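Form predicted alone, single chain, as structure tokens, below.
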Amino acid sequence: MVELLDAQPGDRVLELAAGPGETGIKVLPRIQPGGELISTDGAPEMVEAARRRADELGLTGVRFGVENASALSLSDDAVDRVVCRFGIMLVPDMEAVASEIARVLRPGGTTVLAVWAGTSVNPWMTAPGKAAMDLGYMEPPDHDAPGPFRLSDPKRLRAVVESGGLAIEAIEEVPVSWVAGSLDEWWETTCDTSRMLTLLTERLTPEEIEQLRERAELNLAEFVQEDGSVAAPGVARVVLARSG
């Protein structure tokens, strides 16, 4: 994503759904001297986490804000580039996000967006959900509801991005390797990062949670290494688009 964004010294870059700000932090050195990173997220706690991370690293040239990606407070033509990693599919009105990106980008500005490809090629993320459905703990998700795989269809992805007036220059599939030191580490990480799993375990009994975990681990059995670590494949799609 950082390479495709091709940020230059002096650029003003907006990061949407920044979470703890990892992607923006990697972009920041490329826009210095004279550039500015605007790191935003819809969740105040994530904005604070990114702010703390920047303070720990002693970063300058970055400011933070809570922003609704579908209704940004920035003025028209305010930034040179926009980056959003695994965020657009979680916003209820994805077309509004695309329109807002096009609005705040200066003419000819670029955006790079990352989404997840299909469920079958991302077993690291899908193992708990598949287990929950197999056990009858939840129904299959609504494919149009906000979620990690909502833009897994390349045609839908293209339609959403272009709906805002952005011109797509490239869509690339990027292999991702998910690694954990053990199944225990995988489960803890998944519980921390999956809202679906968090909400589900809140209403299950301890016995049901253990059953869910055992079934989920079975779904990952083929990726467990001899030393007990887990190495599972994944695939993301990265879009490079330009404003008119």
Ligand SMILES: C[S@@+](CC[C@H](N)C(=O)[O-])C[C@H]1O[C@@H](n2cnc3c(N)ncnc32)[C@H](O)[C@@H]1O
Contents of the next structure:
Amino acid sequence: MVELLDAQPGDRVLELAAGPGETGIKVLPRIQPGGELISTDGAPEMVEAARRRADELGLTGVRFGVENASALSLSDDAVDRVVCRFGIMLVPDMEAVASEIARVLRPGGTTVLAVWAGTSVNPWMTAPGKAAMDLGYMEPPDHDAPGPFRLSDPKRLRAVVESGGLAIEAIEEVPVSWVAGSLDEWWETTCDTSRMLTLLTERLTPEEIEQLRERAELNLAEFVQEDGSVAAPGVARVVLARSG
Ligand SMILES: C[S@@+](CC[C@H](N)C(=O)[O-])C[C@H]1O[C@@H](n2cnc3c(N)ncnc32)[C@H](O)[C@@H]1O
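What's the form predicted in complex with the ligand like, now that we've got the form predicted alone?
What follows is the entire complex, opening with the chain shown before.
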């Protein structure tokens, strides 16, 4: 994403749905001297986490803000680049995000967005949901409800990005590698980061949760290494688009 964004010294870069801010922080050295990173998220707690991270790293040239990605407070043509990793598909009105990006980008400015490619190529993420459906604890999800795989169809991805008036220059598949020290660690991290799993486990008994966990771990068995660690493959899809 950082390479595709190709930010230059002096650029003003907006990060949307930044979470703890990692992607923007990786872009920051490229825009210095003179540039500015605007790191934003819809959740104030995430913005605070990103601010703390930047403080720990002693970063300068960053400002933080709570921003709903589908209704930004920035003025038109305010930034040179926009970056958003694994965020757009979680926003109810994805088309509004695309048009807000087009609005705040200066003419010719670029955006790089990352989404998850299909469920079958991201087993580390889908193992619990598949187990829950197999056990009858969950119905198959509505494909257009906000969620990690809502933009996994490249045609839908293209349509959403273009609906905002952005011109797509490239769509790339990027392999990712998910590594955990053990299945226990994988489960703990997944429980911490998956909203679906949080909501599901809230209504299951401890025995049902254990059953779910065992079934989910079976779905990952082929990726468990000899030393007990887990190394599962994944695929993201990254879009580069330009404002007109
Ligand atoms: C899966 S996390 C990705 C975080 C970060 N971009 C990363 O890759 O590590 C999704 C983020 O989207 C944020 N988010 C969800 N809906 C949003 C909205 N409408 N506007 C802005 N941020 C939103 C969440 O608060 C969360 O931090």
